[in-house]
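There is one chain below, alone, in structure tokens, taken in the form predicted on its own.
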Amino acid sequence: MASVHPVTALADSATACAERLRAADSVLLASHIDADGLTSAAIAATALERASIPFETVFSKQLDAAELESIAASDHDTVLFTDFGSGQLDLIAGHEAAGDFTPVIADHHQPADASTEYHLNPLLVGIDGASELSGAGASYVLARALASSTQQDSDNRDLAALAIVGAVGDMQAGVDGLSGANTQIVSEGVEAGVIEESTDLTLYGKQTRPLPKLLEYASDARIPGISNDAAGAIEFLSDLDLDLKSDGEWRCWVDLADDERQVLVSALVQRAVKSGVPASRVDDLVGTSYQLTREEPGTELRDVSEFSTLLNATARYERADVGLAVCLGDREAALDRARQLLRNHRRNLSEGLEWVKTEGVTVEDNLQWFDAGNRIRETIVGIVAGMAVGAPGVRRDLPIIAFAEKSDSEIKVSARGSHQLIREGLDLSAVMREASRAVDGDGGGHDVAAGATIPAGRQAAFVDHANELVGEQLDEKSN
């Protein structure tokens, strides 16, 4: 039998939390509205729910003072923060002081100078909240909790497969896939028998992409005549002696049996060394998959990858209701609308890459930023700008900073970085937090990517504050 708690170093903070929230007359349950934030509620609503406590669910893109004003004018005595709250910890405080309403946090994000009582986080106990515990882990951790001290029949263990989705949303898995904390929840859902962990190819798509579609979208490894090649993907499929199509239509990944995969995975691997791909991104082409049991194969919803894309494709064009349901279970209308928003998701990062690859980044010492005004939409932008990286004109070597229009006089800005300059020194989440500051603004987030709001036309001002921190940080580490 599993622990009740799955990260033993969080067991005092879930507990307590989870007390707390057994205690409450009725509950907000406000959440982030990326992948990890939809995840992130729909276990803590799914817990809740099976608890018998009674809750409301909001959204927010950013929990700034407004919105915190909005949420203490709500019915509720206590608000349950999901995969923000802590970088908002300052601000919650205050209200927390005038009895507004009673905070309870599951989040991952670097706190900000200020303490409440119920607040679970990884980064308070020595666990890299970038890497090792997403938000929807931090909800899982919680759910486990609240499973534990009431009577019920679950003991939401089955959650750990949202909890994998969001943290492989997070960006918080590599090619030899989760760690830290993660593990562990990956163990308990293989446990539960929602959870399938397996050594596959690495690219994105097996679930749902025709074969030569799979290969010629296989950026990260950019095999020449095969990546961005149509013709190419094609044609390297056709000469392998295996039949690939099924009543005239190419098969997928998932269709593939293990002997077909392993045809497929050797004649990759052979095309990448003989074109001259470094060894490193050779070896990345294998690594560790997770796939949900219990969804039907051939679906977004079977593959992590692909399930996180699909919530990141509702939330962000302000359908956050719809990656709910579906990770609630809703396989009908609200699937069926999903899929479209992906559609449109797909189309606008597409347009966005080509708009970056077209215009091109200005380099300074010390990073690489563009400015999209309103060509790309804000929500999506910090997405755009980590796929870019390592196009042609995009370094891999320095952080890429990307400012898209949130309003008149709002500018949201986003970072990435990478693992590599993060052993460097490198921590976004400062940057952010003290460029955006400098110019009255207010950013955050984690030290691999992070975010911020500045006001309209200070952007040239960030850059030089961003440039100077990212500067100071590397000397140190180096020296």
Contents of the next structure:
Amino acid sequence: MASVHPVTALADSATACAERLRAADSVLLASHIDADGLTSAAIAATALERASIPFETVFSKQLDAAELESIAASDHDTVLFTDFGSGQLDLIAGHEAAGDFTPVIADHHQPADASTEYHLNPLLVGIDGASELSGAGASYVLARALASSTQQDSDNRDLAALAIVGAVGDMQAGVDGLSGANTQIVSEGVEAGVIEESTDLTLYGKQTRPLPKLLEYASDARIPGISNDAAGAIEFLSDLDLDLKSDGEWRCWVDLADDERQVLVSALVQRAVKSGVPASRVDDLVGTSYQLTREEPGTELRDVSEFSTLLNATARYERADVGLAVCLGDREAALDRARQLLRNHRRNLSEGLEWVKTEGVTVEDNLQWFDAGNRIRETIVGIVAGMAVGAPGVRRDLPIIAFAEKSDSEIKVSARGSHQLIREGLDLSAVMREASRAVDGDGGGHDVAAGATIPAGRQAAFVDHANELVGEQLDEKSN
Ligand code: C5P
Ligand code: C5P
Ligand code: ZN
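Moving from the form predicted on its own, what structure would you give for the form predicted in complex with ligand C5P?
So here's everything in the complex, that chain up top.
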């Protein structure tokens, strides 16, 4: 049997966490409401179930003091936090000291200044939590350790499929696919026959979008006359010497044979070059993609990236139960509901993006920001901010900060940076934590993507602090 520790550096903490879970009377599994949080919960739930450890599951938008109070009030001796917990370690340690529960944490966020015994986090062993291991990856490492310490049939390697959906949902994959510890999980999934890795077109929607939509909506590619151009995309496809319709309906990428794909990719590349698209962006048209081999071809679940969007469409709209059911294998009612939610999510993203493009952003010395008020849902404002970068008027060389109303008294802040800015010294996790604390809020996250909650009306002061902090980070590095 292959090693039970896909990520050797995490072996000790995974074993300790698994032992603690086995000793628990009952476990409360608490997880975050995004694609990574849902897949984390599904992996942990399956592993606990297979190990015959009784548990209950709850989801939370943000693990703050109030949320932890309610978790502490529940009747479980052990709380397993997945995809969050590290950032709130100070608060959690307080509950532990008070004897409320024993925490077990499988997370990848920047830890707060405190420590606890059962803490599995790539950042504690020098692995980058923003790009090399997700919450679902950390949960997978735990699941593998649990399998090895219990008498059970499954070694849990099938759960690698969900771990990869979580990592891709957290934007950990580049054009060349996943890296670092994530690749060890991919290898286990390939061996277990649940994941297929291939070199393919990188555009989003290969399983479910009819070809003209696949090309038209590929806004990242920005090919003049094709991207954002319905008629242009149809004309381009019609000019190819291929039969791309079946029964009068446009086929999807997944329906094409290898030689047909080849023709289409070459034509697209040629067209991009001819229209002056920079070489680096042309290269990005082809890259590594991941499919889940046990899922039906032509469904959102087959393609890891489409699967993760489907999950965001549930959990970020208070329907984590739907996404969890899909992760756990429901292909009937839950999948139908998830697809309805996906249509709604897509509409909200595109309306949100339009709103940002119309209203524009305010540029400060070291960052740019917009305040969406109640125009964009606080749970998706971070995704919209990320999508807005590169749109006309939104700069790529500055971090972007977005505000949205959370309630009458609270504002959600989301921040996104680029890998180039990280190399120059940017750490948005520290910026969000410090700037929010300066205005009586709290925050954290990753260097490249972070968030906070602050009191209503403190946005301007927050921007001032954040602007100054980013300036210091970039200055320090350049000196
Ligand atoms: O809480 P969690 O770690 O699951 O969320 C990470 C968030 O950061 C996701 O919303 C993901 O899309 C975002 N992210 C990003 N760009 C990156 C890495 C992460 O926007 N390069
Ligand atoms: O919500 P959003 O997608 O912008 O979150 C980006 C990252 O910041 C996520 O990893 C999230 O868990 C983290 N975050 C945080 N504290 C907050 C808000 C977000 O650690 N108050
Ligand atoms: Zn995550």
